[in-house]
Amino acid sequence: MEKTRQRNNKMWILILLPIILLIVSLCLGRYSVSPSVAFSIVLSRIFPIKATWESIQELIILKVRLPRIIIASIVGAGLSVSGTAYQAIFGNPLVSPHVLGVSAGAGFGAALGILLSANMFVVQMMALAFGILAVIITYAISKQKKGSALFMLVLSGVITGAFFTALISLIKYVADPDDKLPEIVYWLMGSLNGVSTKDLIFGIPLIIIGIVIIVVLRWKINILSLSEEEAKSLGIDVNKYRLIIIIVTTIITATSVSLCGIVGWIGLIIPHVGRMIVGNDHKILIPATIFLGAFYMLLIDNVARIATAAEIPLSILTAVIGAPFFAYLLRKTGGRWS
């Protein structure tokens, strides 16, 4: 009973953290807005509140900050929950949603779209399409020879990722160094600077649907985290559910990359932070990582946009934090579950 109460208290704290940071984030930026004004502007979209604020404040809150905050929260939650699911089905605490080449494929699609001077919607669609294509190629390669299914899948993902990374380098090589190359490089490093309300309509529903599916399957993920023989002895179709999770996480990751570029480490470190707080039971861990991921991505984005005059790319900040944490995990676990 005491453990259940403590776990529930932890979950309430995890739920409140991103909500509080979301409210704070509305007020942070080059143009400061008081919490009462920011909150009133948002509520005015729902309730008939008389406007006592300037039009520029409403524009900044509703058109610039709110879409960015929502996308940051959903992308962080999506990448985190995908990483948790991947670490379970692969039985390895050191894998992330990018292991099957989806990020490299999506990055190539976006880089190609920028090189061809496509508009942002086309760039996002190309990123999504090539991200999904990369995982299809990975899955096709893994089925060519008999062997450990998970080992072949990871090895195929490394091959596919390396191939699309080489294609990204080729795109950079032929891109105009004064125009296209800086845009491609900046996009690949990850940023939420250019997101808008249109991105909410395009990408967020896909990520939310993916998160909901993983939440529904979290009991199955508990079983999939066991050895293949144990999972099959419990009457679960391992291959079917593993494929479903791979498809769902691929869509989540590819959509996230299409919205804000390649943001690494979130899907790796947040699941471990979640385990430190609530334990290994995916019935609790999956919801916990959703709120932790949303909080972490919001925190990183706030630092990115207010730390310096020029916005810092997200992947730089996540790597600065993620790389030392990864080294700690590697030293502690040796690549295995602790």
The other form holds:
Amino acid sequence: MEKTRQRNNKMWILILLPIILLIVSLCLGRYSVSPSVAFSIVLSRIFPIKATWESIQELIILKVRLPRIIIASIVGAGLSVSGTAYQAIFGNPLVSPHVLGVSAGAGFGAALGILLSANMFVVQMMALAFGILAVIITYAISKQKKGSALFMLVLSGVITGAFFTALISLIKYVADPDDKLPEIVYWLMGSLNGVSTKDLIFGIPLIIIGIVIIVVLRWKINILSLSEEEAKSLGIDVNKYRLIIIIVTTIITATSVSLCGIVGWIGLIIPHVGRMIVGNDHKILIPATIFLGAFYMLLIDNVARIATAAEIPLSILTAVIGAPFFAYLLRKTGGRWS
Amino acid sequence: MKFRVSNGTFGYRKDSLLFEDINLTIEDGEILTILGANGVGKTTLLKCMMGFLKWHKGETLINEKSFNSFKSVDVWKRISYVPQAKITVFPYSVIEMVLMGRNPHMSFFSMPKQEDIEKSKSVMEELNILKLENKVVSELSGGELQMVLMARALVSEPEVLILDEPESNLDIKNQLIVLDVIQKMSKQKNITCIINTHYPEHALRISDKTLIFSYGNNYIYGKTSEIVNESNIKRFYEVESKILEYTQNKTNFKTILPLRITDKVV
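Go ahead and give the structure of the form predicted in complex with its partner chain, now that the form predicted on its own is out.
What follows is the whole complex; the chain from before opens it.
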């Protein structure tokens, strides 16, 4: 009983953290807006509140900050949940959502898109399409008569990833170094700069549907993390569940990459931070990683947009902030995730 | 439940079979032990019986109906498997681990309900491991971990229990605990048990039937009392031995005293 209560308390903290940060993030930025004004502006969209603020403030809050904050939280949650699910189904704590080559594929799609067109929507669509294509190729390479062996999947992912990474280099090599190349490089390192309300409508539903499916399957993920025969003997259709999770995770990750580039690390470390806080039971771990992921990504994005005049790419920050923090946790817990 | 293997034949390579035309039948509540030296393919035989590996020829039958004609989820409502004990990559708590055993009775999306938790706890109580409930499996001793795996197998209320070397790596007390539980399940709940073991004396202690095999698909099968004898131990283990008996309170105990390795090996 004591243990359940402790766990519930932890859960409440995990839920509150991103919510508080969400509100704080609205007020942060070059153009300062006081918390009460920011709050009223958001609420005015739902309740009839008389506008006592300047229209520029409303524009910044509703058209710039709010979409960005929402996308940051959802992408963070999505990548973290995907990482957690992948680590479990591959039975390997070193796996991240990128393991099947989705990010390399999506990165290539985006780079090609930038090279060929200036239209952001085209770039996003190509990222999504090539991300999914990369995983289909990985799956096809690994496919055997009956399902796919895990090590075959991982190795195939390495092959596909290497292939698309090489193609990205090729595109960088031929891209105009004054114009397209910096754009490609910057994009590949990940940024939420320039996301808009339009992205909200296109990307967010896809990621949310993915998260919901994993949440629904979260208890089964416990069983999927056991050895294949053990899982089968517990009455689980291993191949079917694995395929569902791979499809869902691919859509989440490819959509994330299409919205904000390749954001590394988060899908690797947030699951472990979650394990250290709530333990390994995915029934609790999956919700915990949703909130932790949202919180971490928001935090990183705030630093990215506020720390310096020019935005710092997200991948740099997730690693620079994440690595020391992870090292600290690792030392403190001795690597025992529970 | 009647569990039968008819003409079971398997080898990892087509030209060298591990076993050929194995036939065996186990009735309700009977215990079958499978004996054989290290590496002859005892675990492989279990995997074939449970459909993890495909027989080259022959089949497994459940109540005289082909194993393959059952839906997989229906099979695992009736058969439980206890694999060789090893710690999982992500160590779960004992109760979480045991709860997984309820999965065959749950639908595609569902999660354990209060009823499942209660059933898990009552099995843990029965196996005397309820006190371990909130411990993490990586902190358990070998004997405790084995009991957790057995609880997980029993919580689905199976008709057949298949165990892969359940008492290997355990001290003699824990070996007896495991053997007693198996015996109790077969006697009280009429569960059919199939056990791989390294110890012929454990076969003598608990089983009704025994299969011994060695390389070159050389096997014998029959009543344990007729199969586990000095000459077969010499034939299959290449060990000269003496079977000793002792009776206490009308219970007859047998043990195997190994004397020496047979000459042809040394």
